[in-house]
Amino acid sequence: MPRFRIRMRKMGRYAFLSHLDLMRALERAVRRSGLRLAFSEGFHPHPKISFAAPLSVGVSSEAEVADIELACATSADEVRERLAAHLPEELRVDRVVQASADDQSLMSRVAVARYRISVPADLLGNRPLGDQIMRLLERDSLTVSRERKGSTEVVDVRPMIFELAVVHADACHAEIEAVLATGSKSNLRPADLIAALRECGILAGEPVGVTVHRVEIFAEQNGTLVPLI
């Protein structure tokens, strides 16, 4: 059965879809398009749809990557055209390729993701943001408290931050670009990075008005980071 890798976006109001709702939206679009989904075997068969790295509610993205397996022969171009007719612009499918039979699962391939974080100026204090981030990157450790299964654990997230830089700043807001570990081996959510920035004093107060957008998601291939699609 053919498997197709899809790159889509999650913008505007659709950024507030949960991961489960996004999967349902894609499943409905596939059904309405007339394409036949393949299903797993067993007592509770489910459609063969898998996403690379789920996002938290409220995070927009131009790099949502999913695999779908179909029970019919078709082409990547036809899949993209059919889905385009049944998805809104803010959930647009930008690219579809046919995955080879020996391709690894998406979650096992994901290594890092690039995010753009917009921070209102009133959360930044008086010290230059760029200087504070440079000092943060010079640190050997950066801890953050995480709630996990009813308990609190302290995690050193510094090894999970590959890049962190100010890419824009004006009187209203600053934009920070972050490349963070993502996937099954090591994973740093943007919310945990924001919490770490608060704990070390770079951000002041509750992160009201902070927005997060995923720009790209990468796999590691022969020592080089390459987009999943």
Second form
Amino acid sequence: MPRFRIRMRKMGRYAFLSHLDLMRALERAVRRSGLRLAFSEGFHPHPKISFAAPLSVGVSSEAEVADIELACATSADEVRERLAAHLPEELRVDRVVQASADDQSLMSRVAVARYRISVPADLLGNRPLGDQIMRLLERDSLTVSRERKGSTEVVDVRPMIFELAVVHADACHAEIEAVLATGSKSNLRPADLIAALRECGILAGEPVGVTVHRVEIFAEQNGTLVPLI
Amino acid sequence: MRNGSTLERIVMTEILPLVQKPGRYVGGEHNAVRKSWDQVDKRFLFAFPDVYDVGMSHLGLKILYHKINARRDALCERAFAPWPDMESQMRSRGVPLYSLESFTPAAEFDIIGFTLQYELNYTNVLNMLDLAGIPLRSSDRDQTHPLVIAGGPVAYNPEPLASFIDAFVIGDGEEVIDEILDAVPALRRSASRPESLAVLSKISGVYVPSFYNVEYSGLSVSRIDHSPQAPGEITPRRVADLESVPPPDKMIVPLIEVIHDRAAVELFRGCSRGCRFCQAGMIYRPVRERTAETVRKHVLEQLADTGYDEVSLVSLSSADYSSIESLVESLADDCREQQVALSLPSLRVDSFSIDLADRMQQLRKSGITFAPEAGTQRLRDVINKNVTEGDLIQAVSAAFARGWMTVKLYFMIGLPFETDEDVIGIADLAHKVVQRGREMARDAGTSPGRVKVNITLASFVPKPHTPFQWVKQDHPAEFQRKIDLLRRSIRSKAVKLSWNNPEVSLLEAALSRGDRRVGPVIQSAWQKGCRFDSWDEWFSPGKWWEAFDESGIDPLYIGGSERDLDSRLPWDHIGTGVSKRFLIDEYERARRGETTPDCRLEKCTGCGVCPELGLSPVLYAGGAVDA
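One more: the block was the form predicted alone; return the form predicted together with the partner chain.
Zooming out: every chain and molecule, the one shown earlier first.
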């Protein structure tokens, strides 16, 4: 059965969909497009669609990567064109490639993701943001407490931050780019990074108006990062 | 004037990151219709007084939404009741109720139409008007405000909301909505609100409560006067032939998971089984079927246009559809091939239904539920639930034979003429089901210990326009006594019992049989913070009883009093097509324990709906359906 790797957006209002909502929206778009999905065997067959890394509700993205398996022979171009007609612009499928059968599962390959975090200026103190971030990166550890299934755990997030840099700042807001561990082995959600920035005083007050956008998602190959698609 | 884009930005950036399930408030669904406001001159807001997840499960919304949007000169957008976390964010930032399509404030529409599906949504209606910045009381509104109308089954007793709603629409909405929209230019030209209401009241099926003066004595109407421009009795509107109103194909597909998250095509409207407690069985008569070819065609088109993986064949009793077997037969292959589940929402208590469900491979998915409603044959005859113990045992046997081990049984408690024997009868029936299941398990060599029966009890609520509209509801203490009696009567560990809160049923009874004097109580309960009363986590009985108390009205008096058969009831001027004579006869037959047959199977029962509304039952004899 042909397997395709697709890259889609999740922008605007669709940022407020959950991971499951996005899966359903993609499945329904595939069904509407007339492409035949492949299903798992067994008592409760489910469509063979898997995303590389779930995105939190409220986070937008231009790099949602998923594998879908079809029950019909077709080309990557055909898949892209058909899906384009059945998804809104803000969920557009930008790229489709045929995945080889022996490709590792997406979930196990993904290693890091790059995010752009936009912070309103009134949440930032007077000291230059760039300096503060430099100082933060010099630290060996950075602990934050996070809620997991009702209990609170303290985690050191520093090893999961690979890059953190101010890429833009003006009177209204600052933009920070962050490259964070993503995937089943080690995962840092942008919300936990924001909590860490609050905990060490870089952000003041409730993070109202902070927006997060996923720019790219990578696998690690021989020590270098390569986009999944 | 419209500030949709500013509103959208505030909602998206400041509010939605802070609320649960923000997908409820963003619109943008597949098949949602976005029209330019400048290119239409009739703007209708469909307002559903419950949360998005419930409202988007409602087929009626989709029917009207797509029907209105099919017009070139009109648009229909949607608004739902915001969940309390969203409401508090909206209030603190001054964001009004807005439409999901264009983020337009509700107050800028020509018409706001509420659908009333359940009495316990009343406080949400008021809350939505308030969030829209629209005065709650109809008499405080003028031509600068949208017209506020309401329809749906609960509108058959419109009196509790009479002072808040400008006009009620009685009957099938798709039959009358075009006439209402056609009247918009005339409404706009009217010099005053009463003048525009006079225009509306000329439309058959429209009830303008402010044109009626009502006086009460006790629980009955002592005097009712109406303005000359309004009819003395409202004639309900009803689609004569469902074939003439195709179901929506490009049906709106929610982005977040909703309660009924699937395609749905109506098989027929109405039900003539004649269960005496059931309001739907009275107010949607007669039975009007679609042909199986039409249903099949629309099932396939809807699936193609929505991408759903499940489709439901809906009606009040789908196994009663004349061509159900051939229809299911003809759809089964398509559905299997597309990996689409086919479902019937309500199973009849017989083995035929199990055969059907089995063919649809539905059993393992959704569990198996039967509704015998009452525990003894005598009481089932009283309520005209035409099911015998033999039917039930046959049905559960068929289910057990197909490997199903858990059976859910629905019963009502507090039914008219109920005795303790009937209550204990529920336990006896459950024990017989368990016994049958164990015998069959033993014969089949599986473990008899796995057989389970779950009983769900609902407290009976007497509803307007039914043969039981005059009877009293049990006192909550009496409900509790009967529940305790039943619990003590259950001897088997395989039987589990659950029941709803009798206080909810009391409120439901007081609201559903209430009159105009209940209006201020609803407003006061809303002011005290009541919202989402149909949700356990938000229901505050204390606030409701306080509100009743302060208004000097006793909910137990409304719900728990027997009414005289010859009294004028507060909803008598709203016609259903069924004659009051028939309801009285049915009540008398109930008292005598006599059943009344279904007019589909035997002769006409004389309910009056066909001659009164100029209709007749529409049935298509079963036959092969061309695939």
